[in-house]
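Given next, in structure tokens, is a single chain: the form predicted alone.
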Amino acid sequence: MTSIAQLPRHADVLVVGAGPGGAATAAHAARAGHQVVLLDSAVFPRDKTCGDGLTPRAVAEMSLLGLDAYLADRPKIVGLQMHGWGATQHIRWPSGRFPAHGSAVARTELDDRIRIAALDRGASMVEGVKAVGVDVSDNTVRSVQVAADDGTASIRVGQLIVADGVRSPLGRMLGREWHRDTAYGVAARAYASSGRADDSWMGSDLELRDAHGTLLPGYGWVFPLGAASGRINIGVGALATGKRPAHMALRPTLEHYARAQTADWQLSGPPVEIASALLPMGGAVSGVAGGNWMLVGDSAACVNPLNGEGIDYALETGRFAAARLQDGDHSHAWPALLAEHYGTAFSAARRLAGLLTVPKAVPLLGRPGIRSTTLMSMVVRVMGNLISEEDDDLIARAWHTAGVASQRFDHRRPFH
């Protein structure tokens, strides 16, 4: 924990939030020669409510951070074991631009390791200190007010990166607004001891039911964390919109789901460390940038509307933000860049996610879909954010076309 007397009085680049988005920004910016201060209200290692899964796209970003050796000792996940309506499909990650495997690492470990990578590249760390205010003039942040156990202080900034999570208190101070008219997520995760902790498949259940057998508008997951851990991350999630909020009791649903997975995943005890989260998705926020500040990762609602995954987006947006630190006013350029990379996909995905909040739509689409390997392979590719801007195959063109068409009907486009 840092005391007020130890705080820097100025930062060329101040990054608030040391999760994957903030730490990745700090790492890339420090390597580019910027003087970077990485600040977080927590003392690391710390937990984060998450499924802990790394898609192949996230693995690719970890490689750009020089963390291949770190992941070499972690699980290699080759694809998804998908269940629903009496059928099971094993769908491998698609081959192509990204690695053919994903991984899974508890966020207590993953976030700390990426943070250390930033420090190894020259960033400095301020722990246990919270950003509580900003001094703004002409849409430019002059300083950030911070509070520690022993007092308050002010840090003058040249550039500010806001990476303080889904609720983004600092982002709200700067005008960030979350719009709930498009799909958002609610989820709960836990850990459990498992005889299949070294499995190479992630579990994904598209048919989620409560203890009474009632079909719920949600999904379940099981992500193995490796033999050394001996545990799996197990969780449930649901999609919602402002008009159709999720009416799902997360904790009892998770506990029931865990009981249902006991035999298949060889669980040796009840789920522990249950935690829940609310997830803005699909760029459903406005006010993501100003003259010298940018929001990255979860703060900018860079979360996949179809499965709640956000680690790869956090790592990517951190890299993008670091690359444009010297490019002048970010007010319009940053939301435009985010929209260029994610706008069409987010628009199509959140429209589809909104459809899945209609109770009858889930079995109507899921029952025939789970029996088609071709269709499930398409679903995994989309859910895993594995269609890149460079892809030009039929599926990629169809997905891009759907996104362009979807944006024409958006009341509010992503990041606007």
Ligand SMILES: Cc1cc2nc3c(=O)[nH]c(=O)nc-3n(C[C@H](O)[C@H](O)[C@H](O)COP(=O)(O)OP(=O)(O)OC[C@H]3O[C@@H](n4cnc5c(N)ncnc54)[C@H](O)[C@@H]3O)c2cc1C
Second form
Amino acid sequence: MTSIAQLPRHADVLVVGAGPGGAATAAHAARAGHQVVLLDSAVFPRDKTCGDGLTPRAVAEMSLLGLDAYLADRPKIVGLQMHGWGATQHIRWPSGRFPAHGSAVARTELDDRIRIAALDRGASMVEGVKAVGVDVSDNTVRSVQVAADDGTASIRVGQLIVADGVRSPLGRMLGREWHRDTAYGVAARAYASSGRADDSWMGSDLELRDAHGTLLPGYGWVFPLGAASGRINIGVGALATGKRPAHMALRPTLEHYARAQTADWQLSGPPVEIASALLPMGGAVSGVAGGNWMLVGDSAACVNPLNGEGIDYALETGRFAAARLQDGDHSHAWPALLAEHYGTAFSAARRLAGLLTVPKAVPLLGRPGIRSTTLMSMVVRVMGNLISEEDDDLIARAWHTAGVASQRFDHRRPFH
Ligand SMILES: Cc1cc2nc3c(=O)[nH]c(=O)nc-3n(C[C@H](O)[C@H](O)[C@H](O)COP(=O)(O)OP(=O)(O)OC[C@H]3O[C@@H](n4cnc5c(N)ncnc54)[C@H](O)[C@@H]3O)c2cc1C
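For comparison with the form predicted alone, provide the form predicted in complex with the named molecule.
Whole complex next, starting from this chain.
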């Protein structure tokens, strides 16, 4: 915990939030020679409600942070074991531009490790101190007010990175608005001891039912955390829109789902540490930048609308933000950059996710879909955010075309 007397009075780059988005920004910016202060209201290591799954794209970003060795003795996840409507498909992550494996690491550990990578590269850390206010003129943040247990202070800033997560209190002070007319998620996770903690497949259930057998508009997951941990991360999620809010009772659904997985995943106890959270998705926010500030990660709603994964986007947007620190006014350039990288895919994915909030759509698409290996391979590629702008194969082109078409009908495009 940092005391008020120890606080710096000025930061060339102040990064608020030391999750993957903020810590990655701090690491890349410090490596590029900026004087960086990374500030978080929590004291690390801290937990973050999450499925703990790392897609191959997240593994690639970890590598850019010099963390290959750290991931070397973590689970190597080769693909998704997908279940539903009496069928199971094992779909490997596609080979290509990204590593052929993903991983899963509890966020208590992962976030602390990325944060330390930022400190190793020269960033300094302020813990247990909350950003509570901003002093803005001409769309430029001059200083950030902070509060610690022993008082309040003000830090003058050259540039500000807002990486304060899903609710983004600081982003909101700067005018960030979350629009719930497109799909967003609600999800809960827990941990359980498992005889299959060393499995190399992630479990994904497209058919989720409650204790009465009623089909729910959601999905379930089981992510093995490795032999050393002896645990799996288990969770359930639901998609919703402002018009069709999710009425799923997350905790009982998760407990029922865990009971249903007990034999298959050799669970030896009930789910513990149950926690839930909202997930803004698909760039459904406006007000993501100003003259000298940018929002990254969850605060910019950079979460895949089809499965709620956001760690890779947080790491990536942190890298992009660090790279444009020296480029001057971010007001238009930052939303344009985010839209260029994610706009078409987010538009198509959130439209599809919105369709999945219609109760009859899930079995209609899911029942035949799960039986088609080709279709499921496409789904895994889209869900894993594994189609890059450079890809030029048939699926990538179809997905891109769908995104361009979808954006034409968007009442509000991603990040606008
Ligand atoms: C149930 C659930 C399951 C998920 N499963 C997965 C998954 O398996 N894989 C995946 O890739 N993604 C998953 N996600 C999404 C993923 O957790 C997020 O996308 C990711 O954490 C985003 O990182 P971030 O750095 O933007 O924000 P965060 O990790 O939320 O970090 C924000 C930080 O800001 C700090 N902070 C907030 N306010 C202030 C303030 N005022 N002052 C100072 N500090 C502040 C917080 O303490 C926190 O440390 C899941 C999400 C949920 C809810």
